[in-house]
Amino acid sequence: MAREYDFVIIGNGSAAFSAAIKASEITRNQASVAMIGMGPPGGTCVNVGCVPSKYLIEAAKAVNFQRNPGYPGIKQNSPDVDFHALIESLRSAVVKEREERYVRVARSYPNVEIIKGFASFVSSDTVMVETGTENVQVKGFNFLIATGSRVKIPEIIGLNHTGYLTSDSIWDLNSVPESIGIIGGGFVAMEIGQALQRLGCKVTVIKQHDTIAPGIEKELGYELMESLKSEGISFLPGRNVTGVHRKGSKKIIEAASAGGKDIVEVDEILISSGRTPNVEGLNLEKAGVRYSSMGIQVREDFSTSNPLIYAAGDVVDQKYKLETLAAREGAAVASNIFDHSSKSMDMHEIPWAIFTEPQLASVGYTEEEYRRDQGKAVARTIPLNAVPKARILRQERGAIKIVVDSNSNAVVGVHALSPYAAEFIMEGVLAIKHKMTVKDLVENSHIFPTVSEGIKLAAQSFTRDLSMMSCCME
């Protein structure tokens, strides 16, 4: 006999937990929920993603500030870094966060049953769960697939033989390698690359794109690359890695470009070439769920081609793969099922950030995207040194850009490369969500001095010469 549940969730990461909690809240713990998952609770974000990476970034920032305090009269210091002690503290922080935010929370809901195992569909409303000791049939009146994604490993000659690290396995290091070659660009490469460089590793980034990642404001991407170069990180853009091999204790990366061939000798290799959805083994064909190599196809309400089955998070074929987006989508699915709502997501209202120093944060359209997809756009970019707080911080490398619709003057994109950009990008989210104009942004009083005041200054630059303005001028 199959076990029956009102809601069966396949996965145990952010989308899964958010959906289980929301379903429990709506039904006052009356809905029977099964959460089926293999790995540690919390998924990518808490275990190998956001939590450990930001811990390492902040630790490396502390080291960098001691070496480069940035203000006259403060002496430089060369701190002695015990990386093994640092990484052990990082691992402890991950365990604590997982226990507090996932394991303990799961126990608080008596209607939620955790089933450790691997689920695959045997029909449109039933999965078989392999637990390791037995096979259990689980039938659901509603399903959510929230199996997330994994690091995409490129097909490179010699890679498996030579060995490599990923954003999952780099946390197993107990010492900082003398040098590392990062294959691929994007968020992970920039964040981990800068942190390792600051901790004493020589970092080389080898990538196909000429900027940080496709789909971002190129001028800000180039500026971030220049900032990272100033710290010693080497970039080899426009390259295709053709092979890797060992040479004694070293690893050799061969990269080709229109200009010839590069040979990079490193101690370790980190793969940062994107992520791929976890759809293998789910037997989605038996459930009647359409999918591709990009992920599961969903409607606006996150339902799939099988109306009983929904999907959320990284496993979905969508633009962004973000923990916060996955959690919102999981909650939306539960609301759509148990509260009979029709919640959806506008991807142009979803912010993202790269937690380098300076941070790169963005929401909405880039200027190029809006001109291509929607029509005419007007944009203004101000250099970060136009913002008084940036000058006070002595961190003037960066820029803030606003994109508006030419006809309505509504803000459609906000992009910032600056200190604390991830903290104040929410002003851009609200501006886009509520169709605010640049005039609305100017008329919002901002605290002086803050870096977020740069949003107002960028808005004022549409109609004023900033060099002719006094501080706090409306």
Contents of the next structure:
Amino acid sequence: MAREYDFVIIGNGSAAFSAAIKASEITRNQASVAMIGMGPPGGTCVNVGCVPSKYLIEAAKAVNFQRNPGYPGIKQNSPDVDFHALIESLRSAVVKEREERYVRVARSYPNVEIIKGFASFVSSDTVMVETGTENVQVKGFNFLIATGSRVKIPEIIGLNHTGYLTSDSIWDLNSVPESIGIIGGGFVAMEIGQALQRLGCKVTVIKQHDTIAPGIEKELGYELMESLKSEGISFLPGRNVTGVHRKGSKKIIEAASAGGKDIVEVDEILISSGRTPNVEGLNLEKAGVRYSSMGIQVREDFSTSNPLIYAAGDVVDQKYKLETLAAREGAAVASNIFDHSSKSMDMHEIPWAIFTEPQLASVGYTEEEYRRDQGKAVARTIPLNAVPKARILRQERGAIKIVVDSNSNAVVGVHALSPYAAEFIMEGVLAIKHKMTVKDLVENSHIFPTVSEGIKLAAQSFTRDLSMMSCCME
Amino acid sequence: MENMAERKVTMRIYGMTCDDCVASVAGGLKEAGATGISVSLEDGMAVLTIDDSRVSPESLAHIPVFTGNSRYRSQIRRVD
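Having seen the form predicted alone, can you show the form predicted together with its partner chain?
So here's everything in the complex, that chain up top.
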């Protein structure tokens, strides 16, 4: 006999939780919800993603600030780092965040039942859940598939035998390796790479692309790479890793490029080759849900090819894999099911950030993307040293770029490599969402001196020579 | 032909907590053109009949008693 629920959620990450909470709010805790998941509540972000990585990044920033205070007259200091104590505090922070934001929250909703187990569809409205001790049939009127994603492991000869770390397992380290080879570029490589380098590790990034990742403003990506190089990180772009093996206590990475072959000797290997959606084992064929290796295909309202089954978050075949996006999509699904809304997401209004120092934050089209889609684009880039606050901070490396539609002057992309870029990119989000022009950006007072004033200055650069302007003028 | 247009609709109702709620939901459904309305507080369900040449089953989830500031929401579960 199957247990029956109004809403069955497969997964227990951010999309799953926000969907369960929103469904409860709309129905005044009267929708019966089952949330089925295997791993710790909260999914990637709180357990092995944003929370631990930003903790490590901020700790490494504190170390770096002592080494490089940045102002004349302040003595440099080389702090002793007890990495074991640091990583233990990181683990405690993760547990605390998970308990506070997920475990406690789940207990607050009497209509939500947590089922620990692995679900796979046996028909279009029923899943079989393996709990480890028994198999339970769970039937639902609506389903949400929110099983997230996992680290994509490239097929490299010798990798399994040699051993490697991922963004999941790096939090098990109890000491900083003397050296690490990061295979793949992207967000994890930049963030964790900089943090480890600052904590005393020698970091080498071996990657296929010549910039950080496809789809970002190349000029800002190059500038970030230059900034990281200036801290001592080595980049080997344009390389294919052909094999890895052990040599005594060391690990050897062999990489090939048009120019020849590289041999990199390191203590550890970190894989940073992107993420892949968790669709295996769900038996989606039984439910009539279409998917590919890129993820589950959804309509604008996040319903799948089975109209009673929805999908949200990293498991969806979509441009971004972000916790913030997953949580919004989960809530949108609940609204679409229980409030009969028609909520959708426009990927061009979704901001993202790389939490390096300086930070790289972005929303909307790159200049190249918009030109490819619309035939033409207009863009302006200002160097960060044109922003007074950046000069005061003595952190002048970076740039701010705005892309506009050449007919309407509406802002379609904002990109910043700058201190606090992840904080002030929201102005770009609102500008794109509300179809503001660069004139609209200029005609709003920005606090002086802030780095975010750079958005206004970048907007002004469309019509003015910044070097001919006095402070704060419109 | 008149019988052909009659449909029995089963709905899941969310947000009801008392007999007044039952009356409000039943009243809202009646205003929308439903007849033979039976609303269960215990099950959170409603069963009713409509003439689908005048009212589509799908439209019932969007009537005023189930939208906007109303505390009730609904889903169509079955149409016979």
